[in-house]
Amino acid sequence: MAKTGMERLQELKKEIFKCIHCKACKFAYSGEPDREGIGEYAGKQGTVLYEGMVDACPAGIEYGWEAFWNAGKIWIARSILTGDLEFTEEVRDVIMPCITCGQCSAQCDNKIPTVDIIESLRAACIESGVPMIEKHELVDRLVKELNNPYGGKAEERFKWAKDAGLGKYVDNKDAKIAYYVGCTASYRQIEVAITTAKLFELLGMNFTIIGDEVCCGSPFFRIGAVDTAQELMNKNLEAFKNVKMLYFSCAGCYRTFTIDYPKWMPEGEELPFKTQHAFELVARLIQQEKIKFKPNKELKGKVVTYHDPCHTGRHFAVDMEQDMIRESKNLLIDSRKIKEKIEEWYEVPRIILRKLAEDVGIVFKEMYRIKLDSMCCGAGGGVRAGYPEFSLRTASLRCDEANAVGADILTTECPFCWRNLSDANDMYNHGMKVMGILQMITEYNLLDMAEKPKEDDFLTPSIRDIE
């Protein structure tokens, strides 16, 4: 029988009363003051300091006030479990505007896993008969009618394939490795979709779309309409279950597989297939030194910097270290373990960027707030579809961080950090080219193959399932 929000959260009870409201999870290196940086950069958004511990949750610079911090948002949680607080459309629209980017749960020291509870916070008031707010309300109706929060039809789901000539990877019978697209690369996003999914044909993958694929979920998770997201999980891991390997090129969507799916499938039962983002393979072959780089006159001498999505960064990050907890037998000596595994992780997508500045000659250069410390783009947790201006602003922040060391180029590797950011940048001016790792290497025609890959090679587990 599926989980409810409250179930959850009763679950996480023990996690939400480890907060001793120290409040670390404000800043982005927190435990690291003396940090040297970039220091005051007079941006669209106004001046920030770029150096030391810095504010780092957007919904606490955004609102400013405790309770739209993380600590007020887990100290709310404790009320509703203790009864010194009923859920209320009050309470509803403190917990709503929050990106859950996970900043806190990284910062926090005691471990708490504050995306989780806030998530399950979330689910536990719109069971109590709270409404969601009437723009979560459209989008949870859209998905319910037309199983995506777009409106799209759902036979003009693929017509990116079509139209792009990968109409034959569309119910590709004969596959055991399948590509789930996702909603925003299927009706928005479609370069995201169609370099992704030539990048395989490069490669040689004998790949299929399922038809039958829907929304992940992944809004409906994050929102806290569990019920819908459950019903849309039910339906993709009936879609995917004859599958090996599903690999994405959406964040938020491999997240919502890999991570949510599990939490909150039955008791006992596993996802049925390996999941992988398709720049794990791309880093993995490079490394196997079976692709490389063409150099590119247009490219060669560009400033290029990354964006860590949260889905794909901090909430794996974060998943991964959780897992290593629990199974540790000596945190003291595991701690170092659990460290290495995380900065590897985080390595994945650096491995091309780097590959790329010696191949191509681009300048690969950082931005301050990188990795666990890495300021999201505003775009997830239900903000981006209710509350657009806060979502966009946080996105020009990122943009001012870009613009401190110099990027022509802002990568990211979500069609919705690309949405969020491209928006941005357009609307206050940021001067950047916005796009994807991915992207980039099939629209300049970068791909340089030393050695084709065997089907093997496409089914090797991601670096989180290798001990």
Given for the second form:
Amino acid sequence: MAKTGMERLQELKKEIFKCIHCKACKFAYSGEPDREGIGEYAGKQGTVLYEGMVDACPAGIEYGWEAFWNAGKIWIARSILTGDLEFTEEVRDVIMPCITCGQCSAQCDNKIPTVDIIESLRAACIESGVPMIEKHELVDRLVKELNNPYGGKAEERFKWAKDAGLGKYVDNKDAKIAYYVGCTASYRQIEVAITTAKLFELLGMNFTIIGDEVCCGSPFFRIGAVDTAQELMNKNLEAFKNVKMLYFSCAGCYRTFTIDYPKWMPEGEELPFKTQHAFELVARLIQQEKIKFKPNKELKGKVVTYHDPCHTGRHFAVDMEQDMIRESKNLLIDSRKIKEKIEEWYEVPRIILRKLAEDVGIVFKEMYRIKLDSMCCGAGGGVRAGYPEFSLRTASLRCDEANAVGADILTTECPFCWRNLSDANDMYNHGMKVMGILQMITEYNLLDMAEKPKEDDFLTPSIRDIE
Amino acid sequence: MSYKLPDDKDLEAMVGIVGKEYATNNKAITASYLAKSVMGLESQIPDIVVRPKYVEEIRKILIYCSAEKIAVSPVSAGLSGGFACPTIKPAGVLLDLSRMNRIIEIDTENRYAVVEPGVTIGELWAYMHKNTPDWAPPIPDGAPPASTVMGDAIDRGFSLYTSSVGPQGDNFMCGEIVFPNGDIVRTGSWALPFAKPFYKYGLGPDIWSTIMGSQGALGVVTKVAVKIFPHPPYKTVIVIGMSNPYDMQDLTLEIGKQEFGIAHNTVMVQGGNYPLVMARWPKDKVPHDYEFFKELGISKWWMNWECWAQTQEELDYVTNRINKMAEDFKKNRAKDPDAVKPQELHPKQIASRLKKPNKIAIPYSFWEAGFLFITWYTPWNECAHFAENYCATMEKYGFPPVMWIASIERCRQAICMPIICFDSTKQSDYEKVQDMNRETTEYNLKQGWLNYRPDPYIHAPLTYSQAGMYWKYLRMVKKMFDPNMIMHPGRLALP
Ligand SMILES: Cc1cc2nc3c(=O)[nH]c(=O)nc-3n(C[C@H](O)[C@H](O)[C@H](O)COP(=O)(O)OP(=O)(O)OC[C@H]3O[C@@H](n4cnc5c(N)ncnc54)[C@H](O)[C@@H]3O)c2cc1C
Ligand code: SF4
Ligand code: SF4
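Form predicted in complex with the partner chain structure, per the form predicted alone context:
Everything in the complex follows now, all chains and molecules, and the chain you saw is the first one.
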């Protein structure tokens, strides 16, 4: 039996009641007011002091009222549970413009799973009969009709593959490894799909793209349309049931399959396959010295920075932490291990960037807010669809931060972040190039193979799954 | 006392004063200000929230609300939990002062900073770290960075300098207050239009002292001048462990009583018992047995001396003196000499203890779901008695006996803070907390101990019942400043 949002909210009651309204969750680096930084920078969205704690909840920054910062929402959730507040359109309109970026949960020393709470609150709100906002209703209708929120035709989902000469991988029956492409890379950022599939081909991976793939459901889990999301989940679980390893190029899809599906699947059921992002494979092959990169004159000396997508970064970090907390018998002792595991996780894309610096000659420079404290790109949580101006202003704030370190190229590993950052980059004239790291590797033909990887290399689990 | 339930006309009046972006009765927004934790468990959702930016706006709001008999609860950042929320129904207007966030002046010669209510301790600390690194504000060491200097002033909190320089309330020199009749009063030397805030006790009897500790029940403070202190480069932390609170109390008093040249350098003298470490982790995921903590090198009780000095030589002198006195105490006067021993700290541990402000006191909700600080003042040489009795009572009610104790003004007073970690999802736990609170309050008042930040339901009424004459005059003060009793009614059981 599928769970309702209200049931999830009830399950989270004890977490909600942990909140002491301390507001640490407003800031990045909330415990480090005198952290050294790069100083003040006047960007397109105003002046920000990249030092010490920095306001980092995009919803709070945009709307100002306490209700839009995380702590306010947690107390709204509590008021709903205690009957002090009922779901209304007023409630909906403060809980929807939140990017579910998880900045807040990363800051909370009571380890409150804030994103889980906000998403359950939204689901319970919609279930209670409060209508969705118009733009969310539209994508919900589209996905129900067409299995994707962009209004693309089902038969055109993998047109990019055929056009790029990669058609043989669609429904490649004997492959145990699949590439889940996702809607954004299939219908919008097709360069992400093409470069990822080409990279797999170059590495010699025998993989399949499954023709019955549908939207992963991410936006619908996020906006509270959990019935829709669960229908999509069931279709995907059926489509991918014979696969051993599932690769992703989209942070959101990866997060949804790995974190959301098990949460919403019937009690006791597990995912039938392992999951990982393509960048994890590349980083692993670098560490095993199976691949390196060729020098490139065009890229040499270019300042490259990296935006951690919330869905591959914080969401996984917080999920790993919650898992380890659940399993720990002595958290005082295990807490160091948790920190190390999270640090190791955040290093994965950086292994590639450092190698690119070493071999290609790019200059890799970190922004001020990175890793657990990274600032969101503004696209997630149904915000890009529902509140486009807020979404783009947030992306521009992030572009300001990249400008502050003099970046020529802003990289990321999520087509959705890519889209939003790229749009803000154009709209607000930030003057950078926005691209995926894997896209950079294929587009500039940087791959230099030292030893051909074997099938086992492709089936090696993610470091997330290694104890 | 009866108050008006604000209606749309009242909201319109607020909008007329601050603009429509900054006044609302949107139910989702008003509910988001709620807190039932940290200091107070009972609180109400405000009917209207207003976010003024200027003193003149506050003046108009107060005049209006006073005339209409609408309750007003001022909040700087609201980190005092339930205490920052309205206490009665109709809850009235909550004044969220976070938009008034200017650091107006830092004067390192006269050694003060002037700030507005919304300036957080994190912001002021960071600002001074960058611009006047040799000076630092007396911020509450344990309060989260988002709390404000102003909120702490009105609370008369405990700061990182309190052990050395004296009660935190004494660190606030002058204030600017808007009273409900719209008068703006500047206190101390500030009463004169061109005077610097250099002297607290200006013209005759001091009005400012009545505002300190008023918790929003008298008027709205719109500016405060706070002393700043040297922030020297040489720092360390000494920790001496022991097995019981009496040895902790007696050794600390010996050091504090030295005053000159040693106790003045110990800016923060604070300690506690091992459950203070234990209760920062989930109840079912940390050993409760002391043996585990012993293996980690944690004593049953301990005291930290955070020492600051202008030179390494001075720092060495202070630390050697403290260590020497601890040795001497162990040899000659300790109840349990074998247990008195220095705790070796890794440089990383020292660095983390020196970090200001920090999030150290946040995770007590991790134990179950919610916590309450209940804080008392005792003469220093009675703090062990307090701790022993309170810990036993906490255990009797099924709570972990978490106790934090710090010295104020070189052991003239002790601030003793039991942390009640409980499951706030359970009504039965609330009742247990309140029963325990009542029992301990009755006991403590008999010993002559004072509650600090008294809650309006237990501490304040029980205390006032024993201090009738003071209570009479307190009510007269309230009536004088706030004749319609609109300011944070119920808080401090006033009216
Ligand atoms: C985890 C934690 C740890 C803490 N540790 C410490 C500590 O170590 N030392 C310490 O001293 N404190 C400590 N505190 C308490 C905290 O410092 C103070 O509560 C905080 O400084 C108050 O600031 P605030 O802006 O949040 O005050 P608020 O919560 O906004 O207000 C506090 C009180 O003052 C009133 N008030 C606020 N602003 C005004 C104003 N401008 N005019 C009139 N009345 C006003 C309010 O009505 C309320 O009654 C801690 C709190 C927490 C949550
Ligand atoms: S969610 Fe956590 S960090 Fe945020 S206010 Fe609540 S307890 Fe504090
Ligand atoms: S998830 Fe992100 S946008 Fe939403 S409340 Fe938390 S920090 Fe703010």
